[in-house]
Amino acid sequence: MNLPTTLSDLRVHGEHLLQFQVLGSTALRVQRLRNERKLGALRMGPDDVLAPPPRALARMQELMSRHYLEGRYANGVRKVAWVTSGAPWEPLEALGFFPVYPENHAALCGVRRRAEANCEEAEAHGYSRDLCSYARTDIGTVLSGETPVGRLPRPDLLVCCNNICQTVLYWYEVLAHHFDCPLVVIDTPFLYGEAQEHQVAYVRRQFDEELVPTAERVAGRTLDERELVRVMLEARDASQLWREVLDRSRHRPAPMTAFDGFLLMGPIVNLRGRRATTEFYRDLLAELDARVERGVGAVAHERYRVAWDNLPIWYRLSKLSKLLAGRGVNVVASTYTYAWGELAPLMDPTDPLGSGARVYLHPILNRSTGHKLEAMRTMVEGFSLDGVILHSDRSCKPYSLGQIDQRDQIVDTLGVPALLLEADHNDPRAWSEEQSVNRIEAFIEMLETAAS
């Protein structure tokens, strides 16, 4: 935290203390307790197709609301870093930066039905509709200042890692030009198998020569190795717990849906390396274990179990969940949510930068389509799946690449039905309600035929 040295600094710190630490945090805590009581009192009625969500959802809402509330008052109190979802965050957390993940903010805009207006704002300034809708949503936010979280803090540092796509490189160059602040780009070679040692060394060298020195200069402090080890330990533990949370849906009936997972993944993306995040996932796991023990399923009458490939359709989460659950379909697994848990075994707190270089080489989008097909094969077997839904995402080309062939392989090799559902993760203008519902209905008929 930056110490106040002027009257202006004192005012900024005072506002942070009053509005965030005292008033805001207290109000959010009270709201969380109320929501927990409400969720705890909910019971599944005879006409309900979905069980009440985990009570931990209230805690997640508090954590994320608290995060965005702090962001309103972070400038002048903490250094702010805007980072891509696949960027190496742990050194920045150890240096005390406040994180902003534009993709997470864009997803929030999607859920709150604010993404379309922000996309249109970006398009009005010349940005193509063919660009990623996350990028258009956040560029539109930067241009208009309109956001459901009140205000995003101005970045002191931008960190971009191209292990998810190349779009982020150009997106962050736009941000760097707009905000006139330093940009660090971490280049990760694409993997067709496991990472070779020279590839790991290449990424590690960028940490040592670019990321850490630039972040230290902006933060005005030196990276403390002991703090970095502590952060990596928390990040690893939280990632392991998150994977265990997702693995609980191997049980039948599954105690939660992948749609629950899309909402509950916020802290593992935005708040890795913090004790509160680790504790949150430990408590969530305990709640799911209690559900498993009591035989409580997330879907009232679970008949079919399917996986979801690609990003969620944020503006249709609730409707899709209810539509599928009403026909006995539980989406129990997702390649997207697993991306923040499957790499936990690679995290080594005794070598945070070295193991971090290996971790950030291995996200699913930095690996071959054959690897993703193998991941789905593992899900089909491990979760006893009856089918797979592949979201053909109009504005996420890297994730959608090869899905037609993957669908055919799933059907021909794995022997389960697969649906290619065309949409966009954040722009509702690419969604056709009637066409999508018809395709889902046809897919459920295929599940019924395969089961008979």
Contents of the next structure:
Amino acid sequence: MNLPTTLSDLRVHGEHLLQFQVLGSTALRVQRLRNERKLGALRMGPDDVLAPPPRALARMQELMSRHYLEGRYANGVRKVAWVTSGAPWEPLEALGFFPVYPENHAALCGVRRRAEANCEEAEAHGYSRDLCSYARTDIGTVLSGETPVGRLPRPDLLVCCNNICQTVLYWYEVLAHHFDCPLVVIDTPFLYGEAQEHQVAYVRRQFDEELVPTAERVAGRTLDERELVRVMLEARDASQLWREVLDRSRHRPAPMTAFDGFLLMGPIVNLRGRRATTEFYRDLLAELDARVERGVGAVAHERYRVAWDNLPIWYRLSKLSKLLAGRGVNVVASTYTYAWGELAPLMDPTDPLGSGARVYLHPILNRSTGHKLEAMRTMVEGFSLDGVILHSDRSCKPYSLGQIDQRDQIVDTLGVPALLLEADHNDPRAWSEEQSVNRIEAFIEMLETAAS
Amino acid sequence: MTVAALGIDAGSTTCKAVAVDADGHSVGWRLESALPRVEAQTDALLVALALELGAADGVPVVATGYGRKLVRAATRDVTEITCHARGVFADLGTGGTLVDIGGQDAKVIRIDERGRPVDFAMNDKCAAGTGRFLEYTADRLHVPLDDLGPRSLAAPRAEHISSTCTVFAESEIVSLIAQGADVDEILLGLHRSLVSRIVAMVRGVGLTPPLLLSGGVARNDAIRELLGRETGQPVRLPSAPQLMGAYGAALLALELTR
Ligand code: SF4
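How about the form predicted in complex with its partner chain, since we already have the form predicted on its own?
Expanding to the full complex; the earlier chain stays at the top.
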């Protein structure tokens, strides 16, 4: 935390203390306790197609609301870093930065039906509709100031890692230009097979020569090695727990749906490296274990189990989840939620930067399409799947590339029905309700006839 | 000849109903142009067919097609994918790769040896590659729908139509005509363009012979001919290509009685 030196600094710190630390946090805690009680008291009615969401959802909402609330008062109190979802966060956490993940914020806009307006704002300023809808939502937010969270803090630092796509490079250049602040780009070579040592060394050098020195300069302090180790430990534990949470859905019936997962992943994406995040996932896991023990499934009558590939369709989450659950389909796994858990084994707290270089080379989007196919194959077997839904996301080209072949392979070699569903994760204008629902229903009928 | 079940296909262009007996044989059908009020039209169509055939009350009805959820008399609704597969399989007695080109969508369905759909693909979120594409352009050229096929096949060569978008293709046609292009050659170009889209979908799903064709567009000889040429496979048609969705729906309704 920066110490106040001037009168206006003092005012800013005072607001942070009062509005966030005292009033806001207390109100959110009370709200959470109330929500926990409510969720805990919910029972599944005879007509319900879905079990009540896990009680941990209330804690997740508190964590995320607290986070965005702090964001409103962060400028001037904490240094703020805007980072891509695949950016090496741990050194920044250890340096005390406040994180903003524009992708997560954009998803929030999507869920709250605010993305379209922000996309249109960006388009009105000349950004093409062919750009990723996350980028358009974010740029639109920056231009209009419109956000469901009240206010996003200005960045003091931007960190962009191209291990998810190349779009982020240009997007962050736009941000750097707009905010006139330093931008660190971490270049991660695409992995066609196993990571080569020189590739790991190349990423590591960028940490040592670019990321850490720039972040230290902006933060006005040096990186404390012990703090970094602690952060990496928390990050690894939370990632590991998240993975276990997802793996609980190997059970039949699965205690959770991927739709729950899309929401519950908030903390592992945004608040990685904090004790509260690790504890949150530990509690969630315990809750799921209790469900498994009692044989409680997330879908009232789980008959078919499918996986979801690619990003969620944020503005249709609940509709899709009910449509599928109503026909006994549980989406029990997704390559997307897994992306924040599968790298846990690579995280080594005794060598945070060295292992970090390896970790941030390995996101699924930085690996070959063959690797993704393999990952889906493993999922089909490990989760005893009856089908796969591949969301062909108009926005996310790297995720969607190769899906036609991947789909064919799943159908041909695993004999499992697979559906390619065309949509866009954040831009509802690319969604046609009738056509999409028709395809999904035809897919479900295929699962039904295959089972008959 | 007692009616044991009814199927209704409320499509985007036409509305069809088929009645079957207890053995699953078609015993009567009706087909009308689709009206905007699906509820009223499907009610009337079903009543008319039931009266004509003397069907008893309470005969099960399965609805399919885009308006399927609006059919008040339906016991169940099922998508066209399942219904077409079922109908064509029962009619031709074989699985294979079914191409169904309707008014607003084109689909390719792979049907296994037990008549179950095992994979399918549908056209993108636009009307290119569907019956509507031909309808619009035929209208633009003032050629009656039924003449489209024969006139295309009579053309010695094809004009190249590059746009797959129905609306843009229309403007392409306007400029071709302005340049003095032959109408039949334009027609052949249009058919080729449509078939090439369909063939791409067939490749996506994978061609397991025989190649089967249904839907209203199956009445068009040029489509059948070009599809066969492009895929190198003979094309087989069911007895009433336009009714396969409704027929399959009726067969599924029959199953409900068992
Ligand atoms: S293109 Fe894909 S990976 Fe890149 S920001 Fe958009 S959604 Fe994320």
